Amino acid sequence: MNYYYIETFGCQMNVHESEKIAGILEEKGLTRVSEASLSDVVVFNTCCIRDTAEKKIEGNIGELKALKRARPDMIIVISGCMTQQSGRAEALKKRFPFIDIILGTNNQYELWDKIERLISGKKKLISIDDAEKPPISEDVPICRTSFPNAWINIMYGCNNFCTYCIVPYVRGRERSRDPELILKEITAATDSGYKEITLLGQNVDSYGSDLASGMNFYKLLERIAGIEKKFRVRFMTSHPKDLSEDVIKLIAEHKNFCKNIHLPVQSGSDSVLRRMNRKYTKKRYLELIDCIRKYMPEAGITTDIMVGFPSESDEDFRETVDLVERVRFQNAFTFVYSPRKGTPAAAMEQLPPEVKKARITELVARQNAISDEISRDYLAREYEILVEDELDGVVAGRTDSGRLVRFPGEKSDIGKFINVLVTKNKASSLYGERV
C-alpha cells in the first residue's frame, strides 16, 4: 500500500479528525493523493447532522462500488458519525457489502490495526464504541492540513439533547481533554508556525465541566492567554446557555483572540425554543448579544438559525426575523429543519415543505441584506488580515471580526499578517489593498 484517500463530510470537527486519520495513515509511510482512484486506502468520515447530508454520503459510497469491482484490492473505510448511528454499521454493510472497515467516531484511532487485520485474512470489520463516555486517545499523530489554522480539540460530546439533534447520540456524554495537553498542543502548533488556533467542541463552554481540578473555559482561555506569540485564537461552539460575561471580558481585553463570536440562537420564539429543549429564552439571548457588544462594539457576531421546526407557527417565524432584525447578525447560517430518526423532534408533526422553503427563502434574503449593509461599514477602513489562500494572484484572509477579505498577492503571503485598505464590497464579499 502507497497512497491513500480522504473525504470529509460536516463540520470542522470532522475535518480536524480527518488530520488525525490522515496522520495515521502517513506515519505508516502512505501519501496523500486527490482522487479516491489513484488509491490503496478511501476513507469516507461521515456526517449525520441532517438527512440531506447522509443521502448525498450515500450516494457517494454507491460511487465507489465501481472502484472496488475494478481493484479488489483497495481498502474501504467508512468512519464517522454516520456509523455511530444506532444499527447503522449493520445497515451499511448489507446496503454496500464491499465496505471493507466501519468506524466509529470513538475508534477512528484503531484504524491502522484494522488494516492490518484485514490484510490477514479477517473479512469485514466493524468497531462501534457506544459508551457513554468513551475515553479520549491523545497519542493519534496529526497530519494537518488547513494552515496557517490549526484545529485543536479542547472537548469531545454533548450533554445538551436539543430534541432535534443526534450529536450526543453520536457523540457520547461531555469529555473534556487535560489543559496540559491542551497547552502543549497550542504551543507545537505556533511553534510550528501556526498563526491561528480554532478551539473545537460541541459546547466550549461547558469545558471542564467533568474534571475535578475545577479548571473550565475561562480559566482555559486565561492559560492561553499567558502564551507570548503573536497568533490568534477563535473557539467554536458556544451555548447561549452556557457563554458567561467573564468569558466575553476576557476575549475583550486580550489581543490574540478574535472578536468575533459564533452563538447559535436557532429560532427567535420562545415556545420554539423551549419545544427544541434549548434553555435560555430570547430575552437571555438579546441580553447576551447587549453584553457582547457592551466590551466589543465591533465584534463579528454570527449564529446559526433553523426554521421549519415541528409546528412552528407564522407567529414564531416572525419572532425569528425580528431577532435577526434586531441583533444585525454579520452572517447565518441558515437551514431547513430535517427530522432525525431517533430524536424526540422526529415525532412531532412535521410543517410542509412548502411552508418551510417560503421562510427559508424570505430569512435568507433578509440576512444577506443585512450582511450587506454591514458589508459597507468595512469600506475606506485598514484591517489586519491573516492570508489564509491564494488563486490566480490573489489572496484571501480574515479580519479580527471573522470577516474575509480578498486582495492581491501570492502564495508566500499564506501565514502572514498583512494590513489592507478595504476599498470595495460586492454581494457582501470584500477587496481590498495592501497599505
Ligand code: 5AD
Given for the second form:
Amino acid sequence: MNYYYIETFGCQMNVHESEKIAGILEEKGLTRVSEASLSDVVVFNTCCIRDTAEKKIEGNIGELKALKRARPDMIIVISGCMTQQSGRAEALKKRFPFIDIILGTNNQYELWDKIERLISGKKKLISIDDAEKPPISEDVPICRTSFPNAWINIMYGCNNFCTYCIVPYVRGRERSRDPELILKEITAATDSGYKEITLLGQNVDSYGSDLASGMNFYKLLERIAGIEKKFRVRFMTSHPKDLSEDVIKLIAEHKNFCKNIHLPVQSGSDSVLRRMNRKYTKKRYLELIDCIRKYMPEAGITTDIMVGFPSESDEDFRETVDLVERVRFQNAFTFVYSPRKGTPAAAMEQLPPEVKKARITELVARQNAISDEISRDYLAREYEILVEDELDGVVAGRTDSGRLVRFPGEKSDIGKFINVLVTKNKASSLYGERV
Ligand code: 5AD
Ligand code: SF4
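Switching from the form predicted on its own: structure of the form predicted together with this ligand?
The complete assembly is shown below, putting the previous chain first.
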C-alpha cells in the first residue's frame, strides 16, 4: 500500500479533519496522490448540511464502483457527517456494497486500525460512535495542507439545535479542548512558520462552558494575544446570541486578531428567527453590528443567510433584504433551506421550490451589488497582504479584513506579508501592485 487520495466535502472543520486523516496515513508511509484511480486508499470525508451536498457525494461514491471493479484491493473509506445520520451508514453500505470502511465523525482516528483489520479479515467495517459527548481524540498526527494558515480546533459539537440544522445530531454536544493543548498547538504551528491561525468551533463564543476551570473564549483569546509573535488569528463560527462586547473589544485592541468577523444571521425576520430557535432578534443583531463597527470601523463582516425556511412569508423575506441593505455585509454565503431528516423544521410546512428560487435570486443579486460597492472602497488604498497562493506568476492573499487581493508574484511569496496598493476591481476580485 503506497498511495492515498482524499476528497473533502463541506466546511473548514472537515478540511481540517481531512488533515488528520492524511496525518494518520502519512505516518504509516503512504503518499498523497491527486487522482482516486492512482491510489490504494480512497477516503471521502463527507458533509450532510444540505441535500445538494449529499446528492453530489452519492454521485461521486457511485463513480468509485468502476475503480473498485478494476482494482478490487483498493480500499474505499467513507467518513464524516453524512455517515453519522441515523441509519445512514447501513443504507450507504447497502446501496454501495463496494465501500470497505465507514467511519463516523468521532471515529476517524480509528482509520489505520480498521484498515489493518480489513486486510487481515477481509471484513467490511462500520464504526460510528453516537455517544452525545464522545471523548476528544488528542494526539492524532496532522498533515497540514493550508499553509500559511493552520486550522486549530478549539471545540467540537454544538448545543444549539437550530431547528433546520443537522449538525448537533451528527457532531454531538459541545466539548471544549484543554486550553493548554490549544496554546501548545498554536505555538508549534507559528514556530514552524505558519502565519495565520484559524480557530475552529461550531460556536466558538461558548468555548469553555463545559470546562470546570472557568475558561471561556475571552480568556482563551487573551492568552493567545499574549504570544509575542507576528501572526494572524481568525476564528469561526460566532453565534450572534453569544458574541460579547468584551470579545469584540479585545479583537479590536490586539494587532494579531484579524478585523474580520463571520456572524451568520440566517434571517432578518423575528418570527423566522424564533422558529429557527436562533435566540436573537433583528434588532439585537443590528446592535451587535453597530458594536463591531464602533470598535472596528474597517471590519470585514460576513454572514450566512438562508431563504425559504418553512412558512417564510414575503414580508419575512423583505425583512431579510432590509437587514442585508442596512448591514452591508462584505460578503454573504446564501443558501436555500433544505429539509434535513430528523430536524424539527423538516416536519413543518414547506414552501414551493419556485418561491425559494425567486427569493435566492433576488437576495444574491442584492448582496452582489453591495459586495461590489464595498470593493470600490478598497481602491487606491494600501493593505498588508498575507500571500496564500500562486498561479502563473500571480499571487493571491488576504487583507486583515478578509478580502482576497491578487498581484504579480512568485511561489516563494507564499507565507509572506507584503504591502500592496489596490488598483483594480474586476468581477468582484481585487487586483493590486506591490508598494
Ligand atoms: N438548509 C440550508 N442551509 C443550511 N445551513 C445549515 N443548515 C441548513 C439547511 N438545512 C446553512 C446555515 C449555516 C451554514 C453553515 O449552512 O446558513 O450557517
Ligand atoms: Fe447548526 Fe445552529 Fe449549531 Fe450552527 S449553531 S451548527 S446552525 S445548530
